[in-house]
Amino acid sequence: MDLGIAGRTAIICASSKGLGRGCAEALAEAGCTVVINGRDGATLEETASQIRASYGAKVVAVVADVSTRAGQDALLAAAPEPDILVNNNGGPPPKGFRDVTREALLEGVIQNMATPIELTQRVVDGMIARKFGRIVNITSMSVLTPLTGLDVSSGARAGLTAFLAGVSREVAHANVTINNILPGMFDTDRLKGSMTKMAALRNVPIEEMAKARMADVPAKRFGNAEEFGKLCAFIASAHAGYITGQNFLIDGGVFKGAF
């Protein structure tokens, strides 16, 4: 299919691997120029040189903390005008209730609600007067239920999807769209960190916890950034414009619930 976005522009933020890479090689291969962003260099310029070699898209690397305002400011110096913005960012570590201080709730909320909300901000206006914008914003699965550890992330994520419910509304007229992709398990370095570290908690081999994880996925497997990716270029695309304000759940059915 032609998603009919081919020529423009996309920032994806956090994207040198994991989901936020899915999403630019899905919007490459759909002709947009993409803005891809990373913290570590070596990694974003190596996602940069293969997604040019593999889709001959136009590909600008932006090293920057997308948290910070110079990392925003990085990016839109880069891509003045976008067309798609995907909101992504790392989520706090795993740490129970009890264990979470001021300071890191507080790094949570930036990351994960005002960092897009900020970007959101800075953009929605020129996709207005452009009579075109896509704005997805990467969230997960924990924003509709709850995961053990994961409680700073989940509060974030479902404040920045609260916030941006009637935000998505008051733009729509425009043919500009906000919509949350919420991921379940996907085979991606945060998810091997984790079982990891609860491999090492329960002193078992790092494959017995995989299996556990994977046995818990009606769909029996782990998600891959490749289908992840598709799924976002789609919601950007120019045929996804009667749709906002929407949470599209890909957990290879986890989450048991009739609506």
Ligand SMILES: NC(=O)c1ccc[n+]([C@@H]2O[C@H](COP(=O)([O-])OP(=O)(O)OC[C@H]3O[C@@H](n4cnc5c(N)ncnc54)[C@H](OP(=O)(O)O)[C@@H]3O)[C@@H](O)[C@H]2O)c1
Given for the second form:
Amino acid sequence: MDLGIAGRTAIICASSKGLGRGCAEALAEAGCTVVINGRDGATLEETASQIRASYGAKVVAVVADVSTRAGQDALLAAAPEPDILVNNNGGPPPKGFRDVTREALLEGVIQNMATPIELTQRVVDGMIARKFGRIVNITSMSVLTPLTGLDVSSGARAGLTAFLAGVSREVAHANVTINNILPGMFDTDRLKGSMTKMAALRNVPIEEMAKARMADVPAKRFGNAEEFGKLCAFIASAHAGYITGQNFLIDGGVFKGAF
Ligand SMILES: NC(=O)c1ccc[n+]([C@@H]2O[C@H](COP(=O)([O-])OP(=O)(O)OC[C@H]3O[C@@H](n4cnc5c(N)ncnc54)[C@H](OP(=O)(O)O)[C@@H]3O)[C@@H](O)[C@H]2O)c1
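With the form predicted alone already on screen, would you show the form predicted together with this ligand?
Below, the chain from earlier opens the complete complex, with every other chain and molecule after it.
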């Protein structure tokens, strides 16, 4: 399917690896110019080269911490009039709720709530003026169902979802949409990191830990960044102008709800 976004410019935050990279690849494949981002310059450059080689796309690599004002400035300097914004960031480290300090709580809110709101504020009026805009937020299944140790993630992302639920209705008249994608368990460095910690805590090999977690997924596997990116690209496509304010759960069936 032609997604109808060839020639559009997309900023994909936190995209040198994992889910963000999956989104960048799918948007590059659809013909977009992609602005990719991460804090480690070497990893980011390698990803940029690979995306250029695979899709012949124009790729601009911005080394920056997206949580900071300076990082956001750098992203918007690279693409002052983006048509597509994919909000993504690192997630808070797993921690028992009693051990979450005020500092860690505020850090999580900055990362996963304030940053995507600030970037949305900065791009949305240009999108309205140009009568096209797609904002996609990578949130988490933890918005819908609690995950032990990820309370900061759940709270901050639920706050983002609620904040933008109203905004999405204010801007829909101008063909500007705001939607969220909620990943379950995806095979990325973040998942590997959390499984390594859990395996060490329980004193079991990581392979055993992975097997046990996969067994809980009705699809009997983890998701991959490629299939995640394809969903993102469709939500960002020309065909998705009538879809806004929605939460797209992509979790292999883990969340058990009929509606
Ligand atoms: N994978 C899952 O199963 C899963 C499930 C639910 C929710 N999520 C959430 O989805 C998001 C992406 O996860 P992932 O699994 O793709 O993680 P990942 O594989 O660890 O990749 C994270 C990417 O974000 C970049 N990044 C992190 N912090 C950044 C910052 N402050 N500024 C700019 N770039 C930054 C990293 O590069 P640098 O480190 O070089 O900056 C890397 O490119 C996270 O918020 C995660 O909590 C993931």
